[in-house]
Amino acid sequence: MKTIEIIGGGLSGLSLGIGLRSRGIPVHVREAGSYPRHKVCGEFICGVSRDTLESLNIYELFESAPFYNKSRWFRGNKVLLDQDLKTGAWGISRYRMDDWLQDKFKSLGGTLTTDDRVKAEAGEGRVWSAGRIPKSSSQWLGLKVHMRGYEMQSELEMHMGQGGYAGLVQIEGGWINICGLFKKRRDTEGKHSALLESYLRLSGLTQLADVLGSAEQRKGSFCAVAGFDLGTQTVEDERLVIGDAESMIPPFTGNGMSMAFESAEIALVNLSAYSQGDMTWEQCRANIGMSQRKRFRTRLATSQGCHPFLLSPTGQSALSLASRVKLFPFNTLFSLTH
């Protein structure tokens, strides 16, 4: 069988590697960083099916993770909406998740090299899952930290501000992950978690900023990421891309990590056939690309259409009015974005 080389040991890369090794296929994962590590992530996994996780042989990771069904949405400091989640979701940190996945991959005989940065170029048998495609012109900034000392008002909280929003969910160890997406601005102050507090305050999320300022914070958990665009990513060569390297959905959906696993599931079937000589590389790459576009097209289009409403006062006013008169189509939008 032909060896599969995976560039990037995040969710899509490691879960794909585990799925391939579970089928006896030789795999080499090359990761630029090391484990365990914190990453900017909502750490709220919503919409992925048990069948997908079992096909990748990773469902056991989620069996002990807290599972949630309720959400509360805020506009600024005011409650906007309470809503049950249609499918439920897991809360689990990337610190735990990535470390578990890399251990599982190695236990199955997979080859993993860390601190191994690879030039971005195509190659037969090579899968690119190294996260976002860098965009120097991006207007977005993602910030996250783990905190304790805040009493959650729902199992998931979403706080909409002016030019940004933040999600909160409790993960393992009693920690709460607070992760925000903001339009970049020049009038912020501070570094590390103080920068997140500043963005929250300038976005009108003053109560949340006060909470963060007084809460216990987990050492080393603050992360920041910039230089990315949402939606389908532009790849200028013939790389086979999966996960965030293929598309990035607006994070308010909670569907980003689910899409990483679904992307790995799509790739698993085709790469297995390629490795065993039942499919050419060109066919494999074309099938994976087409299948990802088909599966994610509707949710990407819907979520990007909704995204501006979460960031602007006019859009938030419309959402507030729709919620008050019970016309906010939460379940419909949830179905279309998951």
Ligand SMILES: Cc1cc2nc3c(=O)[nH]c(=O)nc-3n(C[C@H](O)[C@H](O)[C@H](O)COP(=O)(O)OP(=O)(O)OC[C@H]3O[C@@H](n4cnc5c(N)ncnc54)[C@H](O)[C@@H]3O)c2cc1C
Given for the second form:
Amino acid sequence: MKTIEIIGGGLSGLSLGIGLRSRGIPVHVREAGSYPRHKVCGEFICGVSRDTLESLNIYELFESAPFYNKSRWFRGNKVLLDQDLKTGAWGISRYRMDDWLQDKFKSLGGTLTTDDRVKAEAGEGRVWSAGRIPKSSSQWLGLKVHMRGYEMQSELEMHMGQGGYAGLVQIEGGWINICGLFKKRRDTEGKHSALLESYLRLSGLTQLADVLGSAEQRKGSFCAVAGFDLGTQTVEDERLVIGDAESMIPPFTGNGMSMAFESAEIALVNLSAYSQGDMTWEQCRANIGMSQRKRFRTRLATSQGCHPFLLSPTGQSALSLASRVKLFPFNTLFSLTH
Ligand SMILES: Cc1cc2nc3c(=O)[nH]c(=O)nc-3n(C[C@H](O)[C@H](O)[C@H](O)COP(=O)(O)OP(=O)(O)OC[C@H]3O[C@@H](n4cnc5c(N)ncnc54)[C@H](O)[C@@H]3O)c2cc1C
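To complete the pair, please output the form predicted together with this ligand; the form predicted on its own was given just before.
Now the full complex is given, and it begins with the chain already shown.
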């Protein structure tokens, strides 16, 4: 069997590695960082099916994780509506999830090298799962920290401000993950969690900023990410890409991690055939690219269409009106996610 080399040990890369090892295929995952580590992410996983998780042999991770069905949406400091989540969502930190996956991958005999940053190059047998493609002109900034000492008003809270939004979900150990996506601005103050607090305040989410300011914060959990674009990513060469490297859905959907697992599931079938000599590399790459585009096209287009509404006062007024006449569009969107 031919060896598969996976660049990037995040969710798509490690889950693919586990799926391949479960079929006895030799795999080498090369990761720029090390584990465990915190990562910018809302840490609620929405829309992934049990079939996908089982086909990758990672369902076990989800069995013991909290599963949520209720959400509360806020506009500024005011409650907009309570919404049941049609598909439900798990709350698991990336600190725990990525570490569990790397452990499982190694226990199945996979080779993992950490602190191993690989040059962006295509190659036969090589899968690029290294996350979003860097874009220096990007307007977005993602910030997150774990906090304790706040009583959640619902299982999942979504707070829409001006030019940004933040999601809260309870993860393991009684910690609450607070994660925001903001349009970058120059008038903020402070560093680390004070920067997140400043962004919340300047977006009009002042109550949430006060909550963060007075909460206990988990040491080392603050992280930030910038330099990325939402939607389909542009790769100039012949790399076989999966996960965020292929496309990045707006974070408010909580569906990005599901897409990472789903793209690994798509890749698994084709890479198994390639490794066993039943498919050429060109065919394998073409199949994976086409299947991902087909599976993700509608949800990407719908969520990108909704996204600007969350960020502006006019868009939020429209959402507020829609919620009063029970036309709030998010369950429609969530039902498109699988
Ligand atoms: C602000 C924000 C909030 C989000 N909230 C949610 C949410 O609540 N729910 C949800 O489902 N999704 C959310 N997402 C999206 C989710 O985090 C991603 O979709 C998911 O992590 C994609 O997984 P991946 O494996 O493709 O990439 P990643 O998990 O990013 O993994 C990529 C890995 O590749 C490594 N790497 C990078 N470059 C190299 C290199 N050159 N060589 C070797 N290794 C490399 C990185 O260190 C990393 O470990 C959010 C994203 C953002 C930005």
